[in-house]
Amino acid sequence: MLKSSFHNARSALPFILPALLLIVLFVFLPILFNLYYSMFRWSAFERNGVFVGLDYYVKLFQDPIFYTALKNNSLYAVISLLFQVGGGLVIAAILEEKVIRRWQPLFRTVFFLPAVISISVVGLMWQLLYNPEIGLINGALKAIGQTQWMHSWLGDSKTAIYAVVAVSQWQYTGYMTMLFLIAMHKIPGELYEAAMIDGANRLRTFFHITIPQLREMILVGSMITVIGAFKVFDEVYVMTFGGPGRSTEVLGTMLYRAAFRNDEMGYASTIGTAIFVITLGLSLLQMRLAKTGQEV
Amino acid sequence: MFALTRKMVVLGALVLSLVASGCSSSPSSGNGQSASEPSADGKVELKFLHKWPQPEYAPYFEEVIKEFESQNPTIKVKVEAVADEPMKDKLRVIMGGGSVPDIMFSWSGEFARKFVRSGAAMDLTEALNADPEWKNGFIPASLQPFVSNDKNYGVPLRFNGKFFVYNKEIFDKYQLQKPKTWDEFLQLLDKLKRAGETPIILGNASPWAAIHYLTGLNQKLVPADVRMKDYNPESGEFTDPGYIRALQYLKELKDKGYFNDNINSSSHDMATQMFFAGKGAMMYLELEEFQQVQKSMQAAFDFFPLPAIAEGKGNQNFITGAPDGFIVSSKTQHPKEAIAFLKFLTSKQNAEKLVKQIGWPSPIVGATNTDTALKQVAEAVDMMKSAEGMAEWLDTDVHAKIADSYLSNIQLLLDGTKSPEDIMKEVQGVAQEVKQEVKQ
């Protein structure tokens, strides 16, 4: 086995090499460069930077905005896990129910649709929906008489981050649902039949058959969601750009602000390294937990 | 180990050349003053970057360029336009990369000085002095903000000021007069408020809108020499009590309910639409927006500048505003052509066309008059000419990091989560940091 695969590797090398070269040049080298650049103070205007060593790393850990961003990213991760993975799983299970299965294609399309809309469009659309004067959300609350719930959703530094996170749930829960549906179709029907004969109800089959059978998919989905939550940028950029104040700042917008607003390219590189370390850590955790990374 | 096939060598070379060409995009021209070299077809190509891609403005530039090209058949102007907010990012990105346009948009003040400090902007002093007719064509106050160390680094295209525009219908209804002092202003706001009107409309989702209030308030409340020292990144301290007072003045307007609700979640565009629809008595607007007001608002309008503040230690006869215009890249291969184009762009004829066609006030002497412009625009330009100075936009007049601190904190001031004292403490901290960095 080992021998033959070694032989294969030899003959495969010419085919892999171009891709390998590209990955090294465009992924691994930039990561190293980024580490190097994070030790200099330099701006886009002046190429020759001042060597500052690890100053920026010290600064990063003293920067209160870094902790705001970490908190917001974590919030993103937790809420996304709950809604996208948890909610997606429940929705998928409901769609698999016999009564609804006939309508499944319709619901699948409806739920999946938000995932294919461009994020700028989604951002602008939700900005309108959230608008306190003319937006649909406050309008709906008013229509049902719940005026005490009306709110300046994106304009209040205490609630803005939740408003932004909610949009991601709206957009990607359907995507997760699709992934779970596909995985569910692979579960042998006999398992359910046997359980039914033994007198198990729907809830029991969900917990004792569906979830264990989907274990792999749930792990993968969770990791995609969590890593995605730490890389999030565009939703926040389009809807609030980290504001009001710095209340919705995430690592991505923090990096962007440092680089392209404040001309602190070195600091931006440092933030980039932090994002890299966090996502790498999460990826390693995923491989560890899933063990069978091959199937993905 | 393994045989390299011919195809692989080719592929490898291709990849490497791709990468190499990406890396070598850093400026290859040695000095900016080199003689222009026409390209293969004998034409010189000028790259021109401006910030008005909107359909109401872009055609003006297209027409002017077409005219210029027909008069100078050896020059071809390649235009690129990005909008206001993205321009701040775009300029930083292109400066980092290689392909810097020959002529690019810039705000005046610190925003332009940053390019001067890094050697990216060409010195235009000689060109201006060589052609007195051109130089004297500009209103001096519009050329001055582009000066750094007694050298001209930019040429203004338009002259912009900030004024309270009011809905005459509402003012007439309650028999209100233009206020001259801050106290009169507050009384007026109070009357409007009590009558059930929204006195001022403000959309601060992009926080520059509120920063423009602070631009004028800082200028009026802080002594000029102190302010200029603080706005200079090398000596900024921001310890004058006037800065805190300025924030308190703004906060007072908010706390007394003189603004509309939901300031931080309305965009400036949405707010202007509300104002046009008559849902508020006044709005703090730029001169360049006057034409839009005329077109879109049913009621007649008039304007007044930020009122004088009795206790203020700054000069009360300043107007908030600044010119914006163009700088020439120090790396340009075609300095002569670039200057020729700028001269054409700022000729009196084109300036008049600019005023007439898009309603912007021009920095060219005599171009903005009652024949070419709206009555109010001409009046405002006269006011700006007779003012003793201009308070340039705070967010482009201080170092980018200080501006960023101000910009993000002003939203927190207006939603009540941060006090003026805390904000200034933070600004002072950033100013110290900036001072250290600039000195090194």
Given for the second form:
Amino acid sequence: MLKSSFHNARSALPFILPALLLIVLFVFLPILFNLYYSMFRWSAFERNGVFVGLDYYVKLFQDPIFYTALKNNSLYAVISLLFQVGGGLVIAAILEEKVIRRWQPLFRTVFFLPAVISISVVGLMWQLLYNPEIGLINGALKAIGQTQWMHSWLGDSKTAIYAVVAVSQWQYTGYMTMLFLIAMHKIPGELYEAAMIDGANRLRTFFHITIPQLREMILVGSMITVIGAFKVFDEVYVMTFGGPGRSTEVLGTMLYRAAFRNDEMGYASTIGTAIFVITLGLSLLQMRLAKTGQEV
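Let's see the other form, the form predicted on its own, since the form predicted in complex with the partner chain is already up.
Excluded here are partners and other molecules; the one chain stands alone.
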């Protein structure tokens, strides 16, 4: 049996090797090079760098902007889990109801459409919506007589990060809804029929059948969402670029500023390493908590 397994492994190797080489070349080697470059002070316009060891890591942990960015990314992750994963799951369950199922193709299109729009277009569109003078949001508040709620949403450091996070929820909740809908279609209908015969209502079947059956998809969706929250860059770059007063700074814009504004490539590599460690750690933690692939 051992000989047969070894033979099967050798037979599979030619098929696995090309993909494995690509992963090593474009994933693992860049990670190692980034770690190496984070220990040098170097510029994009200079050939040689100066070895500084762990100085940039010390600088990073002493930089107050790093903690502002970490707080904003964490806020992104928590809100995204609530709205994209939690909200997407609820919306998917509603769309699976018999009363709404006939309209499901229309709603699928409506919910998924924002996810395929370019983030640059989305950012510029929401900049106009948030505009304190000509924006639709303040205009709607004025039209219904709620002028006390009118605000400079992106111009106030207290509301700017929430305004940017809200855009991400609008754009990507529909994407998560589609993932959950696909997973729900694979749940055997007999489970729901048996539950209904036993007298279970919609709410109980949702918590005792739908959610347990979607456990793996919820884990995958949570990992995608959390990793995306700590890698977020485009929305912030287009709408605020970390302002006002760097109140919406995230790790991605902090990295960009260090690399392409300040030409501190070694420091930017350090920030990149921090992003990698955080996302890897959170992914492993989620997998551990979910005990994926194990019997419960």
